[in-house]
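Take a look at this single chain, the form predicted on its own, given in structure tokens.
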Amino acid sequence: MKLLVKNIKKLVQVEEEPIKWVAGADMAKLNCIDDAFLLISEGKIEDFGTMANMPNFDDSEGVDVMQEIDASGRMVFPSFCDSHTHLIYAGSREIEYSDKIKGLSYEEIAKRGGGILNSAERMHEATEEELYESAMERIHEIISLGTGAVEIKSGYGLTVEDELKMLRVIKRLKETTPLQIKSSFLGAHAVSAEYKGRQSEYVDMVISEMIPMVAAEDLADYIDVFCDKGFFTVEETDRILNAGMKHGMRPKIHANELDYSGGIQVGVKYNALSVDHLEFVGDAEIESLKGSETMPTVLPGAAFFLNMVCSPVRKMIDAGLPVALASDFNPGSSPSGNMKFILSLACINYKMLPQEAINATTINSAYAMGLQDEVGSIARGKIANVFITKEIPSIEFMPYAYGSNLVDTVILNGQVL
């Protein structure tokens, strides 16, 4: 079945020759086609161009356009790619939100048994079915807001059984939703209450028990570690990544959210697909990223919600680096998967141009989850994950109208939802 979207006011993020990412000054460039058409066939993008050059499909042999959408006055974007989330959780943490307002820090809340340990306790009590049903509600929400691909982490289990439980739910979501989903094993998100004061023993357990069992069931695409002040050290991260890589899991790293931790450097050392958070980035970190295959990924929602210092995105771009943006959707520090709001935060708080922010939430964030060959841009042969906007005057209106849902129609895998 074919789908023709015609009279598109602007077709955004078009690639004639697909690339893996956009970096440096090129992030301010966004290739678009005005007055365009988009032809989708068998779930893939088959063709696109200007309306003036659109073939007469009615007369074309072998072309059977079964469905047409007139997008007059509206734009078509590639779906957002959200490369860092924790959207499987059992219950919200709004009480901690009040604690933050009262002045308690992220670390102080964690030391009192809040934060990740709070979510771990609730995770232990929840069934797989309960977790799946609540996650599906969040999946439907992010789809309606324009997301077409998402990475989901474990990390609220902190025991072998509960980490596996989370990862099995992610696997089920992969099988039952139209999203492209990648899974990350994050057993080293925090030290469980059972191992309090025995962090090295917990690390040993992650390496000797968790990782082999995750690999045996083929439950994770990537392995992640929270390498930061008050969490896991560079040496511990080094050991965990080595073990994960031996079982076929490429690294992704939580790094430098709370301080200069060395997490970026250890991520680059092990060819991490991405290093994420990055509130604390200096010259040494930028130099380590230059020439690497590691995507710097910034999480504006977490910095906004925690009222933290913003990552030096302009400095990274000016140094020629690519930058990706993701939501960090989770119950404690970023309870939203709205990638359009991430666009707005990028422009307002990080001084990114709208074009840079769009590149960072599409092609670059697709790379940060290993999907740049499949999604993240309008290119022939890529999966047809796109959304049609409501009538808007310009691409700049997307981040400008920060509180409005401007998504009118969602198309995933070539299917109108």
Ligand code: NIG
The other form holds:
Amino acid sequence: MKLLVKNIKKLVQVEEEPIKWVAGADMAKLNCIDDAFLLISEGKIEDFGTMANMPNFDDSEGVDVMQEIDASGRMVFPSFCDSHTHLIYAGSREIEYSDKIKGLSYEEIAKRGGGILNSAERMHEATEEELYESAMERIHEIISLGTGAVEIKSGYGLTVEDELKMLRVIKRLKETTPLQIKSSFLGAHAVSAEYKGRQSEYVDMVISEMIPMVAAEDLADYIDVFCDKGFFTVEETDRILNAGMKHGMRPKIHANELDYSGGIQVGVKYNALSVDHLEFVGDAEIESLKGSETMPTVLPGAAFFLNMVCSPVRKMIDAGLPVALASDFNPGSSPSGNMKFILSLACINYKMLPQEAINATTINSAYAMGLQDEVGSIARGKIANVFITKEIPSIEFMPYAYGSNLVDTVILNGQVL
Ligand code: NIG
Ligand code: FE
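Would you generate the structure of this protein in the form predicted in complex with N-(iminomethyl)-L-glutamic acid, following the form predicted on its own above?
Next comes the full complex, this chain leading.
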């Protein structure tokens, strides 16, 4: 069965020769084909080009079953890749939302037992089935908003059992949804209530109990640590990353959201796939990222929701670095997985060009979750995860119309949903 999308007004993010990421000045370039076709076969992208050069598929041998979509006036994008989420959670945290409006900081809320510990309590009470059902609702929502690949973290369990419970839910989602999913173990998201005042014992427990059990069930692709002021130190992060790497989990960490934490440097030291948040980035952090294989990843939803300073994205791009963007979908700092809204925030708050923001939410965020060879662009042989927009006048219209869902048709693994 083949699927032919014809008369596409603009086919966006096309790659003749796939590359691992786009960096620096190249981030402003976006390869597109006007008046295009896209041919999908067996779940993969088989061919694309201009309508003028489209082969006459009707006459070709062997092509007997062909589903066709006429995309006149509409564009085709590769699905968004959301490389950083915490979308398994129980309950919501709008009480803290009010506290934040009244002026309490993220750290103050955390110290009062709110924040991550609040979610950990609810996580403890929730069954695996309940978590699966609520995560499925969020998954359906993000699919309808154009996401085709997502990374999901544990980190609201904070006990061996509850961390495993979260990761088992992610495993089940990998098996039962059409999304490409990667999982990260984030036992070091906060010190659990039980270990209050005994942080180093908690870290020992993460290393000696949690990591081996997570690895034994092969539940995590990556290892994450919240390396920041008031959470885990560089030394603790160093130990945890080492332990995770011994079990084959590559680092992919939370860093420099609340201060110059040293998180970026320790991430680069261990060849992290990505370092994420990055509100506090200076020359030393930029120097350490240069020449590394680590993707700087910015989470505009969290900075918006917590009203934080913005990461110096322009400075990083001007220094020649690549930048990825992700939603951080979680109940505390970013209760939305809407990647198109992330595009809008990136343009307005970070002065990214629409083309840069699109690169950062597709090919670069695919890299940040280890999927750059499979998704993130329109390239022959890649998985056919794309969406067809509603009728839109230009690429810029995507971030511009910030409140409208402009996704009309979702195609994942070559299947029209
Ligand atoms: O990425 N910064 C650390 N962790 C999450 C927030 C977790 C929460 O508040 O529930 C984040 O923003
Ligand atoms: Fe996060």
